[in-house]
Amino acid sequence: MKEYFGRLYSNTSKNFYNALYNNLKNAHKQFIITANPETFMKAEQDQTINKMLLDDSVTIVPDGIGIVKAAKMLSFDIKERIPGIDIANKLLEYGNKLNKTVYLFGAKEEVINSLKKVIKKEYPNLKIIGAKNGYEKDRDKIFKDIVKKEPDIVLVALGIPEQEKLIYKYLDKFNKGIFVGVGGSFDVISGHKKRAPKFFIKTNTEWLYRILREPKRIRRFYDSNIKFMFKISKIK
């Protein structure tokens, strides 16, 4: 597993946004995996995100705060997190001020509905050239077409590791491209979820506020979460 953290990007938010920016101006590829624990404890079990993980093409950024004091722990220098939905948020901005498009892809059919109509408003700019629910069952097909379409932006919401994989399967395809999988964030962006008020996003416990507001959440947190303490405390 320490390996991992040794691809971590351990610059800067601000320096990681200012390469993003230039990244999606000068239509380079860049798939942006924003790793928490769960990523790193599920990578040394399946193989395929191990492979992604370890490929030098791929930029990891530290999401969770989990991982961040990790790799303290191993005395690697991680500067701060930088959330998925952050990322997202800039894309928007970014693809919005730069006339990009984007391609959408995952949740609940009614929050891809609203989505759309957020994206509309705040970034008339942003062209929408694809939105597919998460529910469609022939992914593969949808991913042909977002191969076909060559969007600037792709944010896929599936869930670790399935978002991950779908996007790595089909990376080599593109000749363009900035790829994220945002897990959640389609449902706070368009409003049907809450993002923790300014005190838990500040104090890094985003995961509590989450917990709190869905209980059943804690059997996950601590199957990756707690676990993956212990496993950094042994390798330490």
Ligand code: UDP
Contents of the next structure:
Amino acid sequence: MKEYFGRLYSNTSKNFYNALYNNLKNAHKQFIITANPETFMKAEQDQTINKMLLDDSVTIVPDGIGIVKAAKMLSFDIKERIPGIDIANKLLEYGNKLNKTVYLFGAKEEVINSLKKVIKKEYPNLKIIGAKNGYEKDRDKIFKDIVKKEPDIVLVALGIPEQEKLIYKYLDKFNKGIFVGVGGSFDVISGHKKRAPKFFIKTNTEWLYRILREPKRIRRFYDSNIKFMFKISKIK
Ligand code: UDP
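Show the form predicted in complex with ligand UDP, please, the one above being the form predicted on its own.
And the full complex, kicking off with our chain again.
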């Protein structure tokens, strides 16, 4: 568990976004994992996740507040959250500015359709070269299509950890591209779901808002976050 914390991006979000912009501009390949307690908990049970978290070529950012708090408890110098949804929004903005291409994979068909409309309206210079919903059975077939199209940005919204495992499986086949597993971000950016009000974001309680809105998340929260915190206090 502790070695995962050593792999976390420890600079400010400002520096992170500057580097991201340059990587996109210069066609440097980058795979970003947005870590929350669930990611680290699952990695301990799953060799593939474990391997990608320890792979130096992968960037891991602290998405959830649980990760930031735990890092501090373990004396790792982690500055702040860098949420996946912010990364997704920034990539759309940068892609628009730099006239890049994007491939969208994941979420429901109606979500993907609204997302395409939002992007065409708000980011007109960003070219969508592929958009597939996340409920088609053959995910490998879709990834082979992504490999063929060589997008500058690849956003995968299938949920943790499937989105990361799939990206990692094909990463070697790409020469360029910014790859991120963005979880429920398509639902929010497309307008199908609301992101938490500012109060929750500011007070780092976005997780609470999501549970209040979708009580079925509580089981998942217990399995990953509560057990995670117990584990961290033990290590400490
Ligand atoms: N999803 C998908 N295919 C599946 C399961 C989930 O495309 O087989 C999508 C789902 O529609 C949602 C996203 O994956 O858009 C996962 O969202 P969630 O909020 O659970 O992700 P989190 O950010 O909590 O990891």
